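A single chain comes next, written as structure tokens; it is the form predicted alone.
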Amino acid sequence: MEARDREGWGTRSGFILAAIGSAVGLGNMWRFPYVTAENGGAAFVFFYILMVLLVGVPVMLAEFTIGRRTRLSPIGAMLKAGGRAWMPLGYLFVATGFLILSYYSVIAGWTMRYTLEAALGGFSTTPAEYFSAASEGTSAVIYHLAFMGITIAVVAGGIKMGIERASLVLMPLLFLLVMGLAIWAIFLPGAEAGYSFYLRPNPQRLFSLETLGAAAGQAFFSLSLGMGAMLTYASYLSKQEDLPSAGVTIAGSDFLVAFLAGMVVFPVIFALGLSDEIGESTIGALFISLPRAFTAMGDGGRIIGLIFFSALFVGALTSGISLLEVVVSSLIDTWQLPRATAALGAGLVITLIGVPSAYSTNVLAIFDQVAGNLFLVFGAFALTIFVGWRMDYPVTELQQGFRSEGLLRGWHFTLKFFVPIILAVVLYQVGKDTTLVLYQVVKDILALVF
């Protein structure tokens, strides 16, 4: 596997915005608010910030290091950097991105449907029933297909003409939409209760391994870590790129959008007196409670709802593009397939794998628990072991960006000792949660059979 004649980013801003687009998506605007609601509000936000700064950024720089040094996608990169013994980790990255996109595109299809609904006729007056119909069945499959079609088309266009061009337009649009919504939410009557729920820590949750595990899983999901996306994007970089500053910019932008999304979701829900619905349906906090709130606001609410779901769809698309690129890049590097063929072939298979998630949110939840939590954390853990302990001279790839030798050595020390310990604890908790989920699934299946 050689890196000759490899595509590259046209501009530094194109890479930064594409990488931010990979990080910023449904993980911020759909997953972050409802996981925050499930895990005690501000206590979760506190842990999330810690995970991003102390674990997320070091792991992102580790992915950057491998990607730019090898100039290959995950499978080839791990083979070149670590030999055949580490090649399975590359396959795990590709499999994780593959599985996540299969159900992620289903949720993205929901956002597409809600955006069109807001634009053409307004939201349903019975949002719970509407979400039940929209989230499962034939209509969910149709929107899943439509989203995957758009994603395939962008990735097939290549790095400069497809991914970079789309990111240069979509990411500034996303930031403007989310920032405008957050400013608007400040002036809602009763929004203070939403801010209080969001920003006031629950002391009991501050000492919870469950909250720590959820925060770590969210950080990896949101930052696109543990699935080879950042490794793949870095493989298209020149040696002149300042990787540390890029990593901090991407992580900071990712957290900003996630935080602002919470500053929109919770004030709206509490201002309309719908706070009880958070506990009843955490996914519904976005797809049931918010449409109900927008409908209650009248014509103005329809406009706000259109802006919100448009931002949600834009974020979903930029992240979906990066997930597909991981798989496509691996097919190109490993089997020398033409980009268009690789994009179409991988996209069609992923689309088929996602159909069960479109027919059942229970299947979707299982995929999210296994791939979106367990695989991501395990992939990040294995990556830190490799870069921290096995990779030859990883610090040399980052020398240009770090302003002092002490910071550079500090990153390597953190990656060798601190990050693996944190991830081992998180992996234990996530593994327990996944085991419980799978046990319940098997139990339900046996109950149906017998």
The other form holds:
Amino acid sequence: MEARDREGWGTRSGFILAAIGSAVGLGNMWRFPYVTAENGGAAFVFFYILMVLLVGVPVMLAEFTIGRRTRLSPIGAMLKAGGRAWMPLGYLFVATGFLILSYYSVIAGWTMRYTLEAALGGFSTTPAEYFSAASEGTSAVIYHLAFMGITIAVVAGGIKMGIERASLVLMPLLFLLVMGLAIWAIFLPGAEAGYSFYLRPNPQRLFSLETLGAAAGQAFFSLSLGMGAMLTYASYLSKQEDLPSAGVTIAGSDFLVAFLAGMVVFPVIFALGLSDEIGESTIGALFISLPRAFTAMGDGGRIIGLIFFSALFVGALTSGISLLEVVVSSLIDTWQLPRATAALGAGLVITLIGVPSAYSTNVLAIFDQVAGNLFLVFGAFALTIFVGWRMDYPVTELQQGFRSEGLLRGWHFTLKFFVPIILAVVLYQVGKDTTLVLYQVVKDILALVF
Ligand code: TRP
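Give me the form predicted together with ligand TRP now, not the form predicted alone.
Okay, now the whole complex, with that chain kicking things off.
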């Protein structure tokens, strides 16, 4: 497709809201609290902030640079900017999009089910049993299908009429919902213990390689980095856009929502004495302990729960959209497919790949570890090396729309030296974690067979 008839964003805020929509999702309101809990609370939050600022924002700008320079989706963009040698990275991005959306949609399906449950009947009084029934099996498949259906419909609508319009309505709504919840939580009796776990660092837990790895993985997942989603969104931009400011706005908003989600989750959990549950956090933790807490609060709790899960669903939708758009835009650019065909075709394949995750949360956890953790960190690492060492004039690209050349030079220097070193350490850690997970899987399978 010629660059000149390529689609584009209608407004500047349209792009920023859509990118915030991509970033803000399950990663903020579900993964962030549970990873924070797993890693001991406040100390992790501190590391996470450092990661977002020192690694997340630079990598986001790296994706922006490639996207806007080439005005192509990942596969074509890597080919155009880097030549044949870098094209496989584009393929890896698209593959990662397939894999992440396949299980992301399953979890998003749970949020749909919980939203409906809160609206229609109230939460179950036996949330653990309810969660095992809701998270695995035919009903999980049905909600997964429903979520994919909505996502496909929006992406088929295109950049302006689909993605931008949806984000313009949904993102402000989500902000208001989460903000309202955080204010409400202040008045919960017994909330202090939650705030203290969340906000007061325990010096003994300040540094470990595990915490660093977890913080980096969470930052990439939450900021939608490492698989070309931000690259793709930036490819629909005009040359006047001030990308560094956009990057800071997006990362800041993303952190704000995650932070506010923690300001809801921790007070609620601690106020109701459920902190043990979150201590040994797993994928299901929030889906079990929050409904338990909401039920204990009576009718008011049901409304609060309804708001919480609606916000979660809204966030998941705008993120799912961006994951599908990476795949769809590649099909459009590389194989000249019509948008609707591409959205439907890719959507169906992704839906199928997700079915095993809808039958077993163990499978889902493996997908999350491999694609949502390892592939993202690796993708970000490769991207950093590319923009830092291989790409022609990345600074010049960002100068269009941004004046301070000094800051941009600093950014490029960071990408050359600082970010790759951090990411190499993180990659080592995440690689180790992933090997352990896969080793366990192989052992389990062998035990089943023999
Ligand atoms: N950032 C989203 C979240 O926090 C998930 C997401 C959307 C994503 N697009 C992505 C993650 C691209 C990694 C890469 O829920």
